[in-house]
Each structure stands twice: as structure tokens, then as C-alpha cells.
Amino acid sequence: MTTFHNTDDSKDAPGAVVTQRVCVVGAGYVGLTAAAGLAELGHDVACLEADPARLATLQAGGIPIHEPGLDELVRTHMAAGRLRFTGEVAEAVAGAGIALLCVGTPPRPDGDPDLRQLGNAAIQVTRAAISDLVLVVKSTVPPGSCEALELLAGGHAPEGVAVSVASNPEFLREGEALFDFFNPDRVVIGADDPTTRERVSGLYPSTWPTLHCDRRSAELVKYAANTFLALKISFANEVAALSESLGAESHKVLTGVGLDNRIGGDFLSPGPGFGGSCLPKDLSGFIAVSDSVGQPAPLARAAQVVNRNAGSAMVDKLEALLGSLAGRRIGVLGLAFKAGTGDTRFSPALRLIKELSERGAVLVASDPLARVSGDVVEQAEDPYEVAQAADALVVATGWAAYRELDPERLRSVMTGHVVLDAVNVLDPDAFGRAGLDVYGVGRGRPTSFTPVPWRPLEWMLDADGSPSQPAELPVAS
């Protein structure tokens, strides 16, 4: 059993939590990680899950998602009696003074967040309460949602039961959720009264970095953080496109940018765009919230446009290399939205597959974890089966295993020689020696020659073409 935290319940222990009976609503990535993490911290946790199949898996000691270490932690605390799963609201709420709401808030077709699951969860839990209850919103919601939820839930509370609502947004990366839970950059707690703030703060060790603020600010922190990450990724893709046009190396450029301590290198990797359950949804939510108060949010909208075009640019590049894609057999390596997870929600790989299919390509794909169904793409067992008779190969997800692929073996089974590395994980030189041409993002072989030096040279000359004669030496910058 991996020890994530010292579960010493003594109130005198440095940073000790205030042990509580906690109800967690929803056993998805956020809820299941929170439930297991809180049990590890010493709390008594009941996790409420509405989906019968998922609930049966959990009660049998299984984990319906891929998250390293989570299965072990769940089984350990189920055996210890600190964690249990139920589909009965009254059973989950019994004795609990605090309930974490970890349900989905997906975007509607117009980009507005759909908060119906959140509202329904709050009403059900509140109706079952027999004593005062604090609802803690872990789900990503627009500012003002906690206040609205407090009004909604309060209207359904039994007589004598007071309901308060706090914001405590999650900041978990899929594939590293447990690490992030126990090693947070910050714990954000938004509460408008001291008693609620104290109750929520007691869930976590006092030594963890904590930001206390009002509810609207806490709600906006999550939207703003993910919007900024989306901006960084979109910026990296713009730099990559410019690097290709200029014959520069985007990896070196972006490394140089990221070495600036004011900027940092995380999320400065170009590729087919961002995906997953957070960044696209929260970027749309940020824009929707901005619209609702009359703010234009031009930077957020630009990131959305760049991300939407990133996949099309990859397909355009492949079409330029192969000619028409109609009838071409294209192998795709990767289906998950990123390495380390089986999650395909808003996956850039699936966007690539969809557009390749629309242009007439015949597709076969594989992924170490992710699975998809449908008629658009055939799914194979391994990368070499994907490459069989392929006119081209596309690496769409940055799995470390793809760095270890044998280029000689790939070349021996492929019909063509083009490899589009949309995530820059392959060694172009090694593949080149095997007779495969690798085209990456922000690097690769130029398809046309752009005489870049002539514009700077033109800018150095006077209108008549003679060298400029400054009246005095320029001042050094």
C-alpha cells in the first residue's frame, strides 16, 4: 500500500485534519479521487453513485476509470471501513454534515454550462438531510452558481435544517489525480461566512497552501486557470506554424520562451490542440460567462479558434503530402486526449479521425488504453497492425511507448513512407534511416522555399535601395 498522507487523527498533530463524516456525490474522476483522498486523510466517506453499473463495479472493489494508484487506495479504505459506495441518498447523507458535489457540468450546444445535474444532486442531498448541511461544489461552475444553489437547495431543506454552499474547485490532472490531490499547488475555498469556511478548511491539512476568498472569486479561479492553459497551448501552436513558415525549430523557440521564469515551460508544446473534459469545457464556460455580463473575451475566443483549426492544419499537411486522401489507408496511433488516460472526451485524436474520414480516408487506429466504437475507424490491437498496408501513419497521442517503436518494422509493413507526428514524440533521424519521412509540428521538411531574408534586407534599405545612412548612431536597446 502506497502511503499518500499521514492519517494521524490527533488534533495536536501538525497540519492534522478535522475528521468528519463526508458525503461525496458522484464517482467520476473528481468524485472518486476526492472520496479516496479524503478517506486517506482520515475522514469517514460515503460516496453516492447513481449509475447502477458503475456502482456495482465500485462495490465489488473495481475501478471504472484508469487512474494510477486509485484502485489500491479505494480497496484499502473500503477494507478499513472508511470508504463505502451506495446508490441510496439517505444512506450517503446519514450523519454527514458536509457533502461534496462532484457531478458533471457539460457544455450545452451553445457553450453555456449545463448545471441540471448539479441542481438535482443538491436538491436530493438536501431533502435527505436531518441536520445542518454544507454543500461543497467541486464541479466547475460559473460565478454566482453557489449563491443560486444555496437558494435552490434551501427551498427543499427539511424544517429546521440550514443549508450553506461553498466553492472548492478541483485542480486534478487525469493520470496524476492522486499526486495532485495530495500535493496541491493551492486549495481554493470560497465561502461567505466564517463557519462554512472553517468546516470546509477542516477537510484538508492546514499545512496545504490555501486561498480563502468569496464564492464568486473561487468559482472564477478554475475557469480563469484553465482558460490561461488553453491560451498557452494555442500560443504554442501559433509559434509552431510560424516556425514552419520561417524554417525555424519551434521546439528550440518554445524551450527558450519557457525558460523565462515569468512564463514557464508547461503547456508550451504544439500539437493537434487541447482536449479532455476540462480545457474545452471551461474555455467555453469562460466565454459564456463573459457573454452573460457583456464582456467580449477576445483572447479566450482566439484560443478557441486556434484550437479548432489545429486539427485541420494537420489534415491539410497530410493532404499536401499524399494528394487526395480519398481511399487512402491511414493508421492513427492514439485515441485518448492525452497519454496516461483512457479518456477520449473532446480528444484531438478523434477530431483528426473525424476530419480524415470526411475527406475519404480509410482509417485504422489503436491506443494502449482508450477504446472507441463506430463505423468511422477500425480499431487494431497494436501499432504494427495499424501500420499494415498504410499509406501514412499519424501519431495523435503522445504515449511514451510510441518513442520505442521500431521504424524498420513499421517500414516493412507500410505501403507508404509518410509519418505525421502530431505530438513530436518520434526521432526523425532514426525513422529517416529506415526510409520513413517524419513530419512533425513546427519542424520537418519544408514544402516550399520562403525567401525570408529578403524582407529584413528590404527593411534595412532606403526607398531607393541604397543602405540607410543614419544621422547619428542608434541608441542601444
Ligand SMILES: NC(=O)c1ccc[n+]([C@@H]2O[C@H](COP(=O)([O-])OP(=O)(O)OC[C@H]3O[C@@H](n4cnc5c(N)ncnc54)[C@H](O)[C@@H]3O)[C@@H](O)[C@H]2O)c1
Contents of the next structure:
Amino acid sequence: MTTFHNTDDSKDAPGAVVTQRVCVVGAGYVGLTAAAGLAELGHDVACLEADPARLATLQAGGIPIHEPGLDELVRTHMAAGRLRFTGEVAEAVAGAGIALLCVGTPPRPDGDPDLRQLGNAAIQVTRAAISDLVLVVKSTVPPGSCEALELLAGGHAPEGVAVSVASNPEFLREGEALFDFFNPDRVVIGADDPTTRERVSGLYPSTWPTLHCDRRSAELVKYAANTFLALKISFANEVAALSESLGAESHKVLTGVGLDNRIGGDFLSPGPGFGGSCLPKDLSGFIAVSDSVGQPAPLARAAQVVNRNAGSAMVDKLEALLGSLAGRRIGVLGLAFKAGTGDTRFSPALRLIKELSERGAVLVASDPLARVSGDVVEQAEDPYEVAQAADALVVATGWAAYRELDPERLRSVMTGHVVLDAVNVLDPDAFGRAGLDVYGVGRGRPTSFTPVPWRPLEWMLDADGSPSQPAELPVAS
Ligand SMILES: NC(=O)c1ccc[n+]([C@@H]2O[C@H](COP(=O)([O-])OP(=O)(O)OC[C@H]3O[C@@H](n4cnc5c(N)ncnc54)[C@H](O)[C@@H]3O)[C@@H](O)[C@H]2O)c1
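Coords for the form predicted together with the named molecule, given the form predicted on its own:
Below: every chain and molecule of the assembly, starting with the one above.
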């Protein structure tokens, strides 16, 4: 079995959890990880899932998502009787004093969060409760949601049942969900009364770094953290664009920036913009909630603008390189929103595909995990099939496997020689030797020749062109 932490030690250690009967609502990335992780920590977990197909897969011992180690952990604890999946609310809530709400909170078309799944889930489990219940919101929600949920659920509680709501936002990364569950940078628990706080704290080993705070602060931690990550990516894209115009190497520049401990190198990679089910949605949510209290949030808005333009800039570049995109066959490598997952929700790769198609390109794509349906893009089995008769290739997701591609083999099946590496994973020299021109992001190849040194030189001179006179230095007495 994949080991993410030392189970035996953790159960005997002072940080051992207080074993509880737990209901987890929603078996997506967050709920399924939490359900398996909590079972591994010793809790008795019933997981409620509303989607019949997903539920049937889980009950049959299958896993509907790709997460390393999750299938093994789920099967182990199902076999041990510590983890069950059900579609029956009463069965899921029976005997549980705590219910983790892990349902989706997708964006509405106007960018505001859609919290209807959360409201429904809270009402369902509250109605089925037979004793006092703590609802723990793991879904990402705008500040104030826990308080709103307490009002909503309270109105549906059976006679004599008290319901309280706590915030416990989730920070896992898709593709590394279990590792992150067992090795959290922090557990954030927002509760407004000590009993609820203790109940939620008891879910996790006390040795895990934990921040206790009020509910609104906990909710805002999640929104603010994702907004900051979005800002870092947009900043990297701005630096990459500047590097490209100046003829500087953005990966060297950003590595140099990220080596500063105060900054850190994660999320400083330029590319086709951020995507996935979290960053774009949480950034819009941060802006929406700022608007709702009259705060303009200029930084968050700027990150959004830069991100919107990131994909279009790549398509512009390809169009300039090919002359026109109309009728050109473009092969796209990567569909998932990032490497390591099959998730295509709000994927930058799909945004690129959409825009290329709108400009007349004929598209074929593949991905190691993700699949697409629809008539905009043809799905191929592997990168070499994608490259067949392609006028150009676009690398849209940073899969490590793409570093191992054989440039000679790609060149031999392609019609054209242009490769747009939107995620900077290819070796331009190796591809160049095979006759393929790789255009990365913010890498070498200044897109225009600007006599860059003239401006700094001008700034060294006085307005009339004479060398600046050094300011009078104080004479030491
Ligand atoms: N995916 C991530 O990487 C991640 C990371 C941190 C936080 N989050 C947040 O966590 C929340 C869940 O995200 P996710 O990616 O796991 O979502 P998801 O869409 O993958 O899973 C949600 C699941 O909940 C089920 N569901 C909805 N209503 C239900 C109900 N009333 N009863 C039972 N099941 C119900 C759905 O069928 C679905 O299987 C979101 O708010 C998201 O922003 C996600």
C-alpha cells in the first residue's frame, strides 16, 4: 500500500485523533479524499453521494477520479468496515455527530459562487439528524456562508436537535490529494463556540499545524490563499511577456525571483494561464465578495485580466507564426488543467482549443488521462497520432511525459515545423536539431527587435545628451 504517513505511530502518538462516527457529504476530490483519510486516521466514515453513477462505481470498489493511492486506501477501509458509501441520507447520518460538507460550489455565469448544492446538502443531513450535529464546511465558500448555513439548517432541525456550523477549508492539490491530506501545511478551523471547535479539532491529529479562528476568517483564508496563488501565476506571465520583449530568459528571471525565501518559487511558472475548478472560481468569488462590501480589489481584478489575456496571447503568437489559422491542422498535447490529473474543468488547454477553433483551426488532441467529447476537437490516442499531418503542435499541459517525446518521430509525421510550447516543458535545442522550431513562453527569441540598451543609456544622460554631472558630494571636514 502507498504510505503517506506512519499509521501505527500516529495512532499511538499524543497527537492521536478522537475516534468519531463521521458523515462525509459528496464523494468528489475533496470528499473522497477526506473520507478515505479520516478512515485511515481511525474514524468510522459513511460517505453520502448523490450521483447514482458515481455511487455505483464506489460501492463496487471503483474510484471515479485519478488520485495516487486513493483506490488502495478506499478498498482497504471498505474491507475493514470503516468506510461505506451510500445514497441514503438517513443511513449516512445515523449515529454521526459531525457531517463534512464537501459538495461543489461552482461559479455562476456572473462570477458569483453558486451555493445551492451546499444549502441542499445542509438541509438534507440536518433533517435526517437524530442527535446534535456539527456541520463542517470543507467546500470553498465566501465569508459569511457558515453563518448563513447555520440559519438555514437551523430552520430544518428536528425537535430537540441543535445544529452548529464550522469552517474547515480544504487546501489539497489534485494529483497529490492524499499526500496533502496527511501532510497539511496547515489545518484551519473556524468555529465560534468551544464545543464545536473541539469536535472538529478531534478529527485530526493534534500534532498537525492548526490555526484556530472565527468562521469568517477561516473562510477568507481559503479565498485569500487562492487569490494570492492566482496573482503569482499572473505575475509570472507578466514577467514572461516582458522577458520576451527584452530578449531575457523568463525561466532564469523567475527562478532568480523565486529563490528569495520571502517570495518562493512555487506558482511562478508562466503558461497559458491558470485553470481548474478552484483558482478561477475562487478569484471571482474573492472579487464578488469584495464588491458586496464596497471594496474594489484591484489586485485580484488585475490577476483576472492578465489570466484572460494569457491564452489569447498564445493563439495570437501561433497565428503570427503560421500566417493564418483558418483550415490549419493544429495538434494539441494536453487537455487536463494541469499535469497529474484527468480534470478538465476550466482547463486552459480547452480555452486554447476553443479560441483556435474560433479562428478556423482544425483540432486534434490527446492527454494521458483526460478525455473530451464534442465536435470541436478530435481525440487521438497519443502525441504521435496528434502530430500526424499537423501544421503545428501546441503543448498545453505540462505532463512530464512530454519531455520524453521523440522530436525526430514527431517531425517525420508533421506537415509543418512549428511547436508552441505553452508550458515550457520541451527542450528547444533537441527539437531544433530535428528541424522543429519550439516557441516557449518568455524564452529567448525576442519577438521584436527593440534597441533595449538605448533607453537605459538615455536615462544615464542629461536631457541635452551630455553626461550627467555627478551631484556635489559633501566634502568631509
Ligand atoms: N478539487 C480541488 O482540488 C479542491 C481543493 C480544495 C477545495 N475544493 C473545494 O471543495 C468543494 C468540492 O470540490 P470537488 O472538486 O471535490 O467537487 P466535485 O464536484 O468533484 O465533487 C462534489 C461531489 O458532491 C456530490 N454532491 C453534491 N450535492 C450532494 C448532496 N446533496 N448529497 C451528496 N452528494 C452530493 C456530487 O455528486 C459530487 O460527486 C468545492 O467547493 C471546491 O471549490 C476543491
